[in-house]
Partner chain sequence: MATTRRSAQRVRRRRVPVAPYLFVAPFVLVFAGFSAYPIFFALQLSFTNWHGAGALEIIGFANYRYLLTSPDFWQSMATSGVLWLLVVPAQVLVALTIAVALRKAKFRGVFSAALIAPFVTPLVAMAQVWIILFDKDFGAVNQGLSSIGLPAIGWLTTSAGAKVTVALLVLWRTTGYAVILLMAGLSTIPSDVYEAATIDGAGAWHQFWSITVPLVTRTLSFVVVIGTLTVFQLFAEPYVVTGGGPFNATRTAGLYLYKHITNSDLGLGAANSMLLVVMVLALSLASIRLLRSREDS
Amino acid sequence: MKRPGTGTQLGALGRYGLLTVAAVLGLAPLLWMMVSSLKPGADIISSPFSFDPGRLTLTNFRSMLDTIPIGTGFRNTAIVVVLKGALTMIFCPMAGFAFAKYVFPGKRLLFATVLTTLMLPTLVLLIPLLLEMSQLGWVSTFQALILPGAIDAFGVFWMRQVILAIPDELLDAARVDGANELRIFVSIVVPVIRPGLAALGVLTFINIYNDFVWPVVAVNDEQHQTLQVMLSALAQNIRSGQLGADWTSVWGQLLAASTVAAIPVLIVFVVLQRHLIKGVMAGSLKG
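Quick one: this chain alone, in the form predicted in complex with the partner chain?
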């Protein structure tokens, strides 16, 4: 039998010690970034671990605004997140509904295709997609940023799982009442799957907001640069030494820009993290 003794107490101590260390390691770089972005540039180098509220300043943020068109970056990212996100959030449940609740010729083949897409490295598509964009005349346009990847195989797969759980009786009852299939989808399926949809929404938002590889390839003018591409260009300038020898001020700016880029997604995360964690967990449970 279990007996409460030093063993279990030590176990609990070890458990919480381990979890605390892990949580601190997880958050430390983020906190360091935010705190350091508020420190005078020279302090970031001379005393990276110090925190003196009296010396906090917005200088880094002001000089960042002078060097980076960060407003444009935000606008472009917002356009892509909203439009691409909306398409994903409409198309995934639609396809999921078809796969979960209908029988039709070609269904198995199409569904197998969805599953295969899950395994395909996105890098593989880089070159042919870029060529397709140039054939369409879409290089450095919003279409190029929005349309490829406006559907997400994981989203389709997951929406199917969620919709499978809806009892058929519910849908049949609506059919008896004379509702057509679109009506059934919009007024019965969508309301029922709202929690799953919320989780898909958080995941989709984070993925699109943080997306980097495709935007870096598809866009080569400043007008359409997303925030992430803009940030990376800044770092490259630094690495190649183009910004001169004033390291301290440049590092401060870089941290300020990174903080500004991280804040929107962190706010969404803090508010909706329950949904996000549910979404991630759903990913592993179907096995």
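Only the largest set of C-alpha atoms that superpose within 1.5 Å between the two forms is called the rigid core. Model, not experiment: these values are computed from the prediction. Numbering follows the first chain given and starts at 1. First, how it differs from the form predicted on its own.
- Annotation: Cα of Ala256 displaced by less than 2 Å between these two forms, core superposition.
- With the core superposed, Val265 shows a C-alpha displacement below 2 Å between these two forms.
- The Cα shift for Pro69 between these two forms, taken after rigid core superposition, is smaller than 2 angstroms.
Structure of the form predicted on its own, given the form predicted in complex with the partner chain:
Only one chain is given; partner chains and other molecules are left out.
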């Protein structure tokens, strides 16, 4: 067996070195946040990069539970993630199926229009969406948080790419056997595209869970605030000095709340990372 040459070994070593540096730089802010959430508030301000295991404490987490309605934030975020995610996972595959396997007038123009919406900056859509929500009387409601963007253009494009890989002969054989289009979609298409669906599910969860811009515009009361908006409001109160002289401890509470908020995303990524990578590979190979 031929051994790799010195140049090949140095190249591999260089790649591993760059990947290690990128991983450290990417994880450093997250690790700093988690460690700092266990430090007294005064230490976070006076020596933010120090680490003394003897001074680690859970005080920030206990104070956070007493002062921040984080349970309400989690509840509101869970409602939005589940309902908006369900709509995305139902309608995006259906639309992708239509664009991938049906022939109808204006198909190319309609699909081009869907792709065009991907190019529009989010900020361009904020004012029109807010005016629509105001006309409907949906400002500061869950409808305003769930329905806009529920049928995501990226999800439609992603599902079309995945479904294009399904042979037309397989679908035609089902039609010859008497299956209607809904049964073909549910019994044949959905099982085949499960890796792509899993990847879309992970990406949709992360996107909705971390969404901040639209929730902060659409909601004006604390009862409907999502977790990200709640944390942002707390940080704004700290910066503006509205929390009094004990602001150092509030920084610790904010880091504790941010650490707790990051846990669901980390769990979802760790559990489903294999499906995410498999789905991304499946969806990127068909044009």
